[in-house]
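Taking the form predicted on its own, here's one chain by itself in structure tokens.
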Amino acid sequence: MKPCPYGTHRVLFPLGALPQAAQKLDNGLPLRDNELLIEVDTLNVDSASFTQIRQACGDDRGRMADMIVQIVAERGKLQNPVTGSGGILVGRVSQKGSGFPGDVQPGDQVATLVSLSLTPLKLEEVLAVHLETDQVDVRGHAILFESGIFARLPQDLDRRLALAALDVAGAPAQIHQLVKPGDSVLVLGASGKSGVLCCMQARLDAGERGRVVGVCYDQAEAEELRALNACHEVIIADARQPMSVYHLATQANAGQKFDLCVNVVNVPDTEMAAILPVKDSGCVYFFSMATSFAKAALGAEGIGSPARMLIGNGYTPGHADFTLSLLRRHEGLRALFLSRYGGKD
């Protein structure tokens, strides 16, 4: 078969459709003319679905590291059947398809800037499950198409605290599209890696006229966005409650309701939560991977609620830069993910 653009060629399973919404991949070589061949060094699971597998596992690394291996194993791809998602990944290129664009070379450090969920993937082993940062070490080689996208890793920042910023780079760079100044912004799931990220960067954009509400449910994780000063108030609720986080986030916000709410939470039915305190001429910007756009829509029916919906989109022109750039210039956020996410080597 001629090797397609978007990868199309390795579909096994259903044919005819594009690799993120099949059900298997070929993930086996020789590589195509349009293809780049990357040893595989980390896995940076999304949130939503390391989650899912760590709650089935009961957090046993062991059981965790089989279920990833049965998965890729299974579907050619790590996309969770749970929750659909996959995350990035890091490692070198080895090989590059004489039709595969740009100056990349054997040996570049990468970070694809696609989903695993359609990245063709064969796992040799699983090294470490890390279980606090959301990142599984592995040897295997993965396969990125013509039309995927995907970054040097910056030689300035720690790898991992990189790969982790990277994997939800879309966020904060589609906030800085949404946010006005003197918008009141609410963030669920505001404690979590994507959430650091957005809560800052609309804090920067709203301005001195602006609000910044976030909401989180790990005390221990609130104290370290407090100190962090992205967030004009942090609140502690859980967002599967959503009247409870309605009357709570609107009490923060003068007991008005929000502008804009984004919901990077990373369990399921945290939808309401950010519809409801949402003005009827304002957006809910839903990033997270658990989302489900039946109850978010068929939710605010029942509510009688305008807002505008946005499902997140991972790639937005030129985030990888943005985000990298916004960790550069603050050094506490810097320090946070460093802290978080780095140093593990």
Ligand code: NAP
The other form holds:
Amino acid sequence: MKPCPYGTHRVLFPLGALPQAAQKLDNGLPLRDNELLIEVDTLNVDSASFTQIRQACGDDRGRMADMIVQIVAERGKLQNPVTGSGGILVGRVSQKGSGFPGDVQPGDQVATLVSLSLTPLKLEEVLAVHLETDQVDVRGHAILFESGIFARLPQDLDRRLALAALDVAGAPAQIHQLVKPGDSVLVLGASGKSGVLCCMQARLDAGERGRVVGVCYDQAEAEELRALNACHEVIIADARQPMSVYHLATQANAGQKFDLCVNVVNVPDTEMAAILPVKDSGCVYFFSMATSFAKAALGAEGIGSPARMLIGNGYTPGHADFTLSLLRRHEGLRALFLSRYGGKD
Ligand code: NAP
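Could you please show the structure of the form predicted together with this ligand, as a counterpart to the form predicted on its own just displayed?
The next block holds the full complex; its first chain is the one shown before.
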């Protein structure tokens, strides 16, 4: 059988599903003609998934490693059974199928830009679990289908910093498409990885007449965000408390609702904190993988909000270059990313 561009030839169960929706993938060798084999160094686990695994294992690195190994053994991919999400990886190309497109060769260091939730993965060993960065060093291999996008790791940026930024590259790139000059923008989870990138990009696009308000969960991260000058105002609130967020956020916006709210929180039950503070003519952008479609749709109906709601697509054409160039242009942003995610090799 000819291998499928989208990788359905690797789906073991249920037959007919695409790899993301599949319960189990074939992660074995040999490589098919339209595939790329990668020796994996590090997984950047999606934040919603990593947080769920941390909580389930009580922050115990050994138990977390066992849980990750078990998920991959059961599914042939790292797809968290609770959040459904994955992450991305970096590694070195070790084999290229004759029909795999693109200018990539064995030995190249790459980051995958498609989710681990659809990428066949086989783990030999977990070497280290980094609680502070959501990254996991491993030995193993992954397989990319011909439809799977990837980026060569940049030479001028720290490997772990690039991995962290590429994981959320879709968010700032889409903010650039959504924010117009003069817009008011609210960012929930503003001091996280995608949060700071979104705040910075929103501030650039909203321009002098615009207003960007960031919602953080803890004081230290709020101070870091203030120092970056990415927001006009930073407030501290729990995004699971919609009325509290609504009052604090609108106060920070001269009593007005917002044109756009971006939800990049990594825990569940934050849908209404994103919808309530948005104008009827506004837009809510759910990038968070902990978002419930039912809670958002029924919750909006319940408060009579006709605001437009968007699912945060992980992919936007050119998103990897866009996000890396945002980091290159802003020294403070780059320094923050470096101190949090980089330089630990
Ligand atoms: P991150 O760096 O962990 O940031 C999440 C932020 O949310 C943190 O600053 C965290 O604060 C904050 N937060 C947690 N609980 C909160 C609460 N109750 N109220 C207010 N803020 C709270 O995560 P990330 O990597 O930027 O990812 C953000 C979201 O995007 C995650 O849900 C992730 O799964 C998702 N994601 C989506 C895609 C996609 O394709 N759509 C791709 C990648 C990631 P603390 O640090 O103080 O806890």
